[in-house]
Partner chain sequence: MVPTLTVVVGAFQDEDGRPTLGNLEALTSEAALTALRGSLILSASTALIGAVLGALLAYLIVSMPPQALMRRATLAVSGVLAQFGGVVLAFAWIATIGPVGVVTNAVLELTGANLYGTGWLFGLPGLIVVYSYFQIPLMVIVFAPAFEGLRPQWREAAINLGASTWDYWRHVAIPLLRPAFLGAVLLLFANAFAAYATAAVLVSQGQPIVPLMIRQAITSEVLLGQANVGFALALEMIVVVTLVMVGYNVLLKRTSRWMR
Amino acid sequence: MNTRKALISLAATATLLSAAACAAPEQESDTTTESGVDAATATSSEDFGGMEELIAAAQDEGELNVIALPPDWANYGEIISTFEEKYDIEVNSDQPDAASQDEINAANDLAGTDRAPDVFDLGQSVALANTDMFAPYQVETWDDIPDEFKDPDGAWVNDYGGYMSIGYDSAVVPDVTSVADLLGPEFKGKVALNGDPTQAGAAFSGVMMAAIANGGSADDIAPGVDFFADLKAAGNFLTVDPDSTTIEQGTTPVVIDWDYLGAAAAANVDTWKTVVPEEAVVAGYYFQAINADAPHPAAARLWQEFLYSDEGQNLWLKGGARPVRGDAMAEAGTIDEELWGALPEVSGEPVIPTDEQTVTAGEYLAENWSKAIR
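How would this chain look by itself, in the form predicted on its own?
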């Protein structure tokens, strides 16, 4: 089966205990706009009186707090700068390399302060475990988003997706065609996984990919853990969190991560290649949500409107990710056709774990991951 643009939500990670942190002093906040609208309870732009009024309310706040958005992840650097320039709102980007669980931890630690994150971009299981922290909101393009990619009340919405892949510097290691190749002696001290699979969505899906490639399934992630134990025993597994710097410096010449991040790496490393193993195709979307305790509730809602607008969706596409409104925009003629058509074909049948399978896999990882790679 050739699968290019249509993706189905994939569970991303298992929730861990929050790390202790010193909370900032709480500050009282009045979220009522000059027009008398309580921005913190608004569920659509209509509650503000329309988009112009929402923009005005967001500009009165003047700031937006985001977290865990690396500039080279799905083109977030350009997305943030475009939003700032378009609306004259300063975006405070905190902990860009944080994992999904770190976002929730920060929201809890900073609750009631003006430093709390206004919005989240989360892996599936972390998102679904924390829906009581989200403020329902439906963007103007709500009807373009398929029902299976959103909460019916707007508590969360899938945003962009991709396929789990193996990226590698072809000047350093041989061409990769399968997950099993990574056990070869040519890959000694060279293979990195993007994060801890008990905390980070990309890493979770990387272990799931390894499981499927080694006889496992969405019901059985154990072979994936065993694979990484073998990778560690062979001396091939690097316990280094890869990013654009480690890739450019050659510290992590092989990286298991989303395919759109491989595309970003290739922009700076001419010899970087990315492959989605045909024997283990794993696809997934991330989840977008508004913090119910957002210190800038109008700006948070305007951010959502921007992300799900044609402009925002095309900016994700520019980063190699597949925007959730992509099919609707292609039909309407508003998609960037050159970028849409350039998305690589992926052969193989995608494996889509259910929520229950994700929870079970997360529990297994929590019990066995650290033991396997220590």
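How about the form predicted together with its partner chain, since we already have the form predicted on its own?
Only one chain is given; partner chains and other molecules are left out.
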């Protein structure tokens, strides 16, 4: 046989094999703490022998991997830095602008490495489709959380929620009171939606809000798509993905988004106002969960305890989000009264689409959204 050919094919095979072998090395997972508790299966701080032990175990690990937590989203920037200082644990914040599905993809791709995310903060449909990846855990304040906002075993717990709102720069456009106002000529080229509704949960809820304002319901999102088609036809729809930067620049003077993100914008733009249209109140909660394969299982559990403590809940509130223990804390007097009172007013019964309704509406959007805003 031709030696040169043989060498070439050998080299080619080696290249292919080494590419396949490039997958991250499996990490030997020993999650047992010094006191003999297996952190990866602990379902409450009791399992560690109390908070002191949990904190010690988490500090032994020394690190926590979080993913898809933008610093300007529900005050996560301050939440992370407060956690780091309080417990002397380094938080590695990966891909702050990623979407919920990216979190699950990252957990799968990085499974077994010490870079995998420890905790998730997910939109409803992604969370409910992946419950087998979560480790059940009940925080100390578990009883304060209303039953409809948590999995009975603690696989997931709603963390914070909000209402779909219209945020606007009152120095640029007239006051907004209803969704229909946005069709007016003063809003030419000014109305942005936070993302593409076939991709982003927030944008999806924005179309749902428009649907309900126009005679639709959680079961019928079509009027919402029609509304955006009208908005586009009127030249009012701005196809820029808004965030706090575009709001500060003035690129996106009107933004349809969760009310707590409007609150974040208001911190930097004095004339920014946020209104929850009373004819179309759409609510949504995010889902908090621990990765069952968390490389830092104790730190992941301590993070949960921190998020659901009075301190953690008030930090979310500071970001304009409604923490899930809000009502209980208001009763107990532990909530930051000033911030709680400053949330946008909401009247009417909020609509929270079920998982099934979300799937149906998503399919409708996949077929019709591109056409509507073409």
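Between two forms, the rigid core is the largest collection of C-alphas that superpose within 1.5 Å. These numbers come from a predicted model, not from an experiment. Numbering follows the first chain given and starts at 1.
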item	value
Post core alignment: A294 C-alpha displaced by 2 Å or more between these two forms	no
